[in-house]
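Read the single chain below, which is given as structure tokens and is the form predicted alone.
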Amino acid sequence: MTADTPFDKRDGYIWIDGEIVPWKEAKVHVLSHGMHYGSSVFEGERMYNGKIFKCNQHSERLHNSARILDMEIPISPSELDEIKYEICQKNGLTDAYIRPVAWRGSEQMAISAQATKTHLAIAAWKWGTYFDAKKRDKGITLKTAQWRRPPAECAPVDSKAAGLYMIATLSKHKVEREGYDDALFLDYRGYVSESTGANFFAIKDGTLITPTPDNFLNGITRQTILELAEEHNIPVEVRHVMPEELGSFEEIFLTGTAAEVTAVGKIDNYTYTVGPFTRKLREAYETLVRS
């Protein structure tokens, strides 16, 4: 098996609605509400020497998330916590990346789905940085997308729902088409929001300067390197941030579950350096997670 082969034909073992199943057999019907509504909700999260970064506040927000929808996980979050580190025992891994996910199941289709069952599946597989790990010196690129984010009026912000990644998706196609690894969303406003699947930082003057997290979904990550700034006596500043801004910064980064702490080297035309707040924090992170 290599990373190219495709998700539902890899080896080992995913839990489903209570059981432990074969990979291969890990099936959803085609006439589930999830795939039809977008009635899903899911979590990113890592393994490292055996631990996960923070399971318990991931299982938390996956509860949190389902709410917020209008669903209910079946089982506790403690017992989610102790499922992940059982498929991650079963496919004998110790570094990992693991994926809760709930959906609304086939009992219903219609817009309406009071009759639907919640259904719930994790899995975990190995896998190594999410951006090319080439370019962790000099900074991956990104483009500002076309779409923007929605208010909170207008989308359940707060949610890791599945539907608000249709248009990060689009927008991640159309600029990787143009040569670009990533797209840099504004939101409703036209204040910098976030990246198609991470948060954004950057640093002025010292500062470490994020986006208030008022249409975005505020990152475990992103808490986590707001916790170490402190701690590394960096001074932050949680504020609205204008696009205008952008050639300003000194350093920008991405973070995320997925992409760790990844350095941003250019946006549109502006560039940037992979300079010593970003890797302080990069370093500081790495320590922590494998802690």
Ligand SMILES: Cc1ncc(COP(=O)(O)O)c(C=O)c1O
The other form holds:
Amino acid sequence: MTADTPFDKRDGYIWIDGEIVPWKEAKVHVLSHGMHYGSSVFEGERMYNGKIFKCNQHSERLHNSARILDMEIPISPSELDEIKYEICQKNGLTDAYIRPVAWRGSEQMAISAQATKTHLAIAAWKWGTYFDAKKRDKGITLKTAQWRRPPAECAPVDSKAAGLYMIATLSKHKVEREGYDDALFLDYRGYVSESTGANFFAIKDGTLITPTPDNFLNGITRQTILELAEEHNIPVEVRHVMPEELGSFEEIFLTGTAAEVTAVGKIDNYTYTVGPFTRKLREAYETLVRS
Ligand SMILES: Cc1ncc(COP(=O)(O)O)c(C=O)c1O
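Pass me the form predicted in complex with the ligand as well; I've looked at the form predicted alone already.
Expanding to the full complex; the earlier chain stays at the top.
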């Protein structure tokens, strides 16, 4: 098994609907509501040194994401916590990425899905850095996406819902073909919002600036970074960020469970250095997740 082995052809075990099955047998029927109508929510978590960072917060968020989509996760957040540890142990993992996913089943096949059952699976695998580790000291490159994040009135923006990633994949594909690492979304008002899978931070004159999370996921890593900034006496501004400001920022970084703290070296034609604030907060985050 290599890093390129397709995800349905790997070895190991996956928890699905109450049982642990060999990895290759964790299958879903083609007439699942989740696949046709986007009724699916998921989590992304990391285990460091045998401990899942903010384990229960992620389980609670999965429940909340499902509730927003009028779905109900069949087990409690604390039961979810236990299974996440069990599946890591079963796969012999102490450092892992964990992916719980819930979706509506095939009991009914139309827009109305009142009779469908909510299915749940939890997989875990070894996963290194989200972006190429060699970019750590240079920073990744971003290009403004052609799609915009929708308003809270037009999409369930507080849910980690699969359907919200449709524009993320489209945007990321486009900029990758142009040689960039990721796309940066503006929102429907034209404010800077986040990348395709991580939240946005900037440094200007010693102040940490991050957009108000009123139409994108208020990431668990984002909240952790805000706490760490307070501990390190770094002043914080949570506010709307205009794209015209990008040229005046000294440092930029992204945060997310997968991306962790990733420095940004370029956005469109603006360039940034991986400066002292990014390095300090990245180090503080890395220490915290392994503590
Ligand atoms: C679109 C999007 N925004 C932000 C985040 C960061 O969230 P978290 O820090 O909770 O992983 C993620 C990752 O889950 C994401 O997919």
